[in-house]
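This document opens with one chain alone, in structure tokens, the form predicted alone.
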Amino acid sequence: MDRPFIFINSAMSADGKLSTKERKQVKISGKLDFERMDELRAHADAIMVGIGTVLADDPSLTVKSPERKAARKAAGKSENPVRVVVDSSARTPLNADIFKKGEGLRIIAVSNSAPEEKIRMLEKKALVIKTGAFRVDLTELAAKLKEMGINSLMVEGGATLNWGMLSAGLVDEVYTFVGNLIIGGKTAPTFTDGEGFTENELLGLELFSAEKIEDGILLKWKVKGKKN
């Protein structure tokens, strides 16, 4: 395979929303699911998010547990996986938390139409990969990450990146924690936004695990591909 093993991990409300209509993060899962997510991060070679997630939530994308960080160091790795932001127009703020917190390589993936001045500023903080004319070419980016020795990639959203990865056929598995709340709102982001599939393009999944965790359920799916 000329790309890493790629999985999406996400928490959503019972009605499939990632956050509110104001794009404000909501506590959907509890401590056990937080620990599960930290474990996934600790075992991944890289974590990827879209620029929308960076602008809305400003995540650090670091491994939180001291024990897990120590285990990574003992294995000869950095404390944190490589942190990747898909940012076609080079809008990542220079004071974003991913630059401030934790050690490890940061990658900003931009398109070839991104402003050169912004790219130069970002290059002081991260490795910048240019791919795609106006939007980041996710297939090419995945191949470049594989060339760099990244064999497992954890995608943490948001909805636009999830759609981009799934519609490009780049996702092997999807893990969704469904929490015990309703968010609503026609403009609130769902698990996948983007253009959406037509009736003849629907993406098939195979459920291989369902586990009750605290007040929600963790569903694990294998991506089977287009249904027709």
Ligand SMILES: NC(=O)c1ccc[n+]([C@@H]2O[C@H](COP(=O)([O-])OP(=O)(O)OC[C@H]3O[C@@H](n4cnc5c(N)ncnc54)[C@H](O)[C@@H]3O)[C@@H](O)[C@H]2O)c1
Contents of the next structure:
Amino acid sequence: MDRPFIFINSAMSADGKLSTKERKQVKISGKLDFERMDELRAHADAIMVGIGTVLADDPSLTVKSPERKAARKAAGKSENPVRVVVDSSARTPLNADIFKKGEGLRIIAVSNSAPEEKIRMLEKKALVIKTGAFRVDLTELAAKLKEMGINSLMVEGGATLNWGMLSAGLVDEVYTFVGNLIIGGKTAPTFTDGEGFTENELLGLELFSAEKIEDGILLKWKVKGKKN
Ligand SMILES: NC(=O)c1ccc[n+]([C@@H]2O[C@H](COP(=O)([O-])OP(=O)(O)OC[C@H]3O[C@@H](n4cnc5c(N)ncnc54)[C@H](O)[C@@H]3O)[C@@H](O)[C@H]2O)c1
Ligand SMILES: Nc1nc(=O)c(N)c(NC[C@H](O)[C@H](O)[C@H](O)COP(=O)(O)O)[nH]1
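Return one more block: the form predicted in complex with the named molecule, after the form predicted alone shown previously.
What follows is the entire complex, opening with the chain shown before.
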């Protein structure tokens, strides 16, 4: 395959929302689900988020457990997976936590229409990859990551990037933790936003695991391709 193995891991409310209508982060996962997420991060070659998530949550995307960081080191890897931001217009703030915290390569994926001056500033902190005219070409980006030796890629949202990856046929597996709360709001981000599929484009999934974790449930799906 000319791209890495790609999976999405997200936490959503019982009504399918990723955050509130103000795009404010909500604690959906409990301690055990955050531990599971840390384990997934520690085993991934790279983690990817959209610029919407960086602007809303300012995540560091680092491995948290000292034991897992040490295990990565012992295996000759950096403490953290490569951190990738999909950011067509190069809006990533220069003081974002992904730059401030932890060691390891950062990649900012921009489009060819991103402002050159901002790209030069980002290049002091990260590798900048340009693909696509106005929007990052996710297929080309995935192929470039593979060329760099990235064999497993964990996508951590948000709603628009999930759509971009799923609709481009770039996702092998989807892990959704469904938490014990309702967020509501028709403008609150859901697991997959974007344009949405029409009736005859729907994406089929196969459930391969359902596990109760604290007061929620973790569902694991394989992506099977077009449903009909
Ligand atoms: N609960 C969770 O697990 C979880 C995880 C991550 C984010 N979130 C939430 O999701 C929200 C952010 O989601 P969002 O949808 O606003 O932003 P996002 O993180 O999905 O980023 C979207 C941006 O990615 C960029 N992009 C570039 N090329 C693209 C392409 N080809 N396809 C798709 N996107 C492309 C665009 O600039 C787009 O605006 C926040 O509220 C955050 O708290 C929740
Ligand atoms: N798995 C998960 N459960 C949640 O309940 C929740 N709100 C998020 N939200 C994802 C979001 O982007 C977080 O901000 C990053 O998971 C934080 O990452 P850092 O700790 O900064 O590395 N993710």
